[in-house]
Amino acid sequence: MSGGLILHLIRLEASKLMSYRADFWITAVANLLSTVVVHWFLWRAIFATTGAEELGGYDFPVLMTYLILVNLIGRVVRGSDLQMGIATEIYDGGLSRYFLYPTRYLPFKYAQHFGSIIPEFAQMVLFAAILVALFGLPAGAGVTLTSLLLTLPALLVANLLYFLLSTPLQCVAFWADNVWSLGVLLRFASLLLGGAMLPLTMFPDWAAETLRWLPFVACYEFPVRVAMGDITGTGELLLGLARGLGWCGITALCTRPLWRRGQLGYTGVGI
């Protein structure tokens, strides 16, 4: 697929998302405010009840920074995952028209997916800047300009990995009428096992070490730890990126036979 086509798709999808500006901003602001409020009162109560100054190596201000960052980064990583665009086109017969296009389907869909996260990325930067201007950063957060720049490649890998993780689940639409629940399952599992609901340092040591070998950590905990300055060494950063890319390759290899088998039985009739 040519670079010009990729850029055109990215611009087109970004424009489509911004065509409903009021809904886009209201949803984002409501999501962020509800997340901050719920986490604030929940973790404040937990710290007060336990009497601990730190939980999982995080004091309360730094934990709040982690949870806000993982919420903002998670929106960029997932994009419009619950729209299940591939599954929808398989189900309603829209996949048929792509067989006439002079390009491969899955790279085409990823270009569209990537375009949909451009406004989310701009929104993430804006919200983060506003929160820092209003409340500042806790001393132990470790967020610097360098750490934020290093987060960009981690975000790119995380976004690609999440798209690839959702693709084989959407391919189930070749044989099932409704696979939306699989997308919900992926989101819940990735949030829980990837360190988005709570840091993995709060899990038992054996569980945390095991979970760090799963793909979900590359989607959430790894980019957040890079942003917070917890990962500063070049070797540790490259290892985290390599793990994420490795899971991208494994998932792509698993998707390939599923996609081919599904195409053999695809009729293009639609609903």
Contents of the next structure:
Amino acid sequence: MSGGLILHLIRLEASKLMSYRADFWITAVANLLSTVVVHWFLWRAIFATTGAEELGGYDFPVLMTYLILVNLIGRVVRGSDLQMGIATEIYDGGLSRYFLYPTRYLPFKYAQHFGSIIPEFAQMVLFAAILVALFGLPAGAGVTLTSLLLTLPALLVANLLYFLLSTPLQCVAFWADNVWSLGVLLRFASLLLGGAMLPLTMFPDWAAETLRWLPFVACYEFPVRVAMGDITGTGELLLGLARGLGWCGITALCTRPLWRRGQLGYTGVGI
Amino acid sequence: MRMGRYGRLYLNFLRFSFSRALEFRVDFYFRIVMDCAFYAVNLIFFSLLYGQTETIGGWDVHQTMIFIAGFFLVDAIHMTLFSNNMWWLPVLVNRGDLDYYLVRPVSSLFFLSLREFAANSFVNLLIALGILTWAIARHPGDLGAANLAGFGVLILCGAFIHFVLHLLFVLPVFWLHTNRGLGMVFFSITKLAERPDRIYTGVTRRVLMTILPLCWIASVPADVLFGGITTERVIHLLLVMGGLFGVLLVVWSRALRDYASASS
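Take the protein just shown as the form predicted alone and give its structure as the form predicted in complex with the partner chain.
All chains and molecules follow, beginning with the one already shown.
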């Protein structure tokens, strides 16, 4: 796939998303506000009850920073996951036209998916800047320009990994009519197991240790820890990225036979 | 007589919905699994929270489990009875297909709110009921029959409030011609209902108990189960439900008045 085509697809998808500008902004603002309100009241109540300075290694301001960042980053990682573009095209027969295109289907879809996260990324930066301007950064959160720059590769790996995790689920559409619920299932599971609902340090030790070997951590917890300056050594950063890329490889390998088998049975009739 | 007609009509809705759901059997099972995952994630989340603290908003782990199971039940009732209809309404408005429903000799609000019964979510409703029974059974203290009855009634009221709020977020489609944004806003704000109401204080609490009565969906019913109901609460609930339903009827009639059929 040529670089020009990729850029064109990215631009096209970004502008498509922005054609519903009001919806896009209303959704994002409501999501952020409700997240902040829920976490703020919940954790304030828990800190007040326990009287503890720190829970799971986080004091209240730093925990809030973690939870808000994971929410903002999560939107970029997932992109338009619930639209289930691949599954829809399999189901309605739209996949057939790609057989005529002189390009490979899955990279094409990823370029489209990537385009849809560009506005989300811009929004994330804007919201983060507004929140920092309004409330400042807590002393314990090690967010620096360097840590933010280092987050970019982690974010790219996380986005690719989430796309690859959802691809085999979407391939089920070769055999089933509607697989939207599998996308939602992935979202629920990844949010909890990836440390997006609460940090992994609040899980029992055995669970946290096990979860660090699963792919979901690379989608949520790892990019946030990089952004918060928790991961300082180059070795730790590279290991985290390598784990994410490793899972990308494993998922891609698992998708391949599923995709081939599905294509063999694909009739292109659609609904 | 009139109620009987609506009853028969609803039985037909059920018959059609079940036969349609069984046409897509795999989806039927996937959706059940999806909702079970939602229940599991929330139960694990609260269990992990109680690894950090003894109480949340004054409730211990047993009380919170009853509260969250109550929320599952309300959510399952909503998904079973109303959710599909809320999804279809914007489509009908934008295509002009609403015309067919407006000319029928039944209440359009009744028809459009209850036409689609989600058979797969009905299974989840039974599962949610099972989780609630389990949560109540493992509660160490005696909850009392009167409180349990009050809880049951308030959970049904919570489901009604949930439905009215959702519909109020869908109805702007009559003027905006899209409800994607507002629909997502509704799903975002329901997160507020998934936490015990006592954690909210000040203006936020007042808003969540009156204008946007999300605390009444599952948290206040649970509070009544543990502490009993008071006259003050009953009046408050009646005012909230009456007010919301009044607003719904006004918005609905205005929406129908401004509806200009296809491509409006």
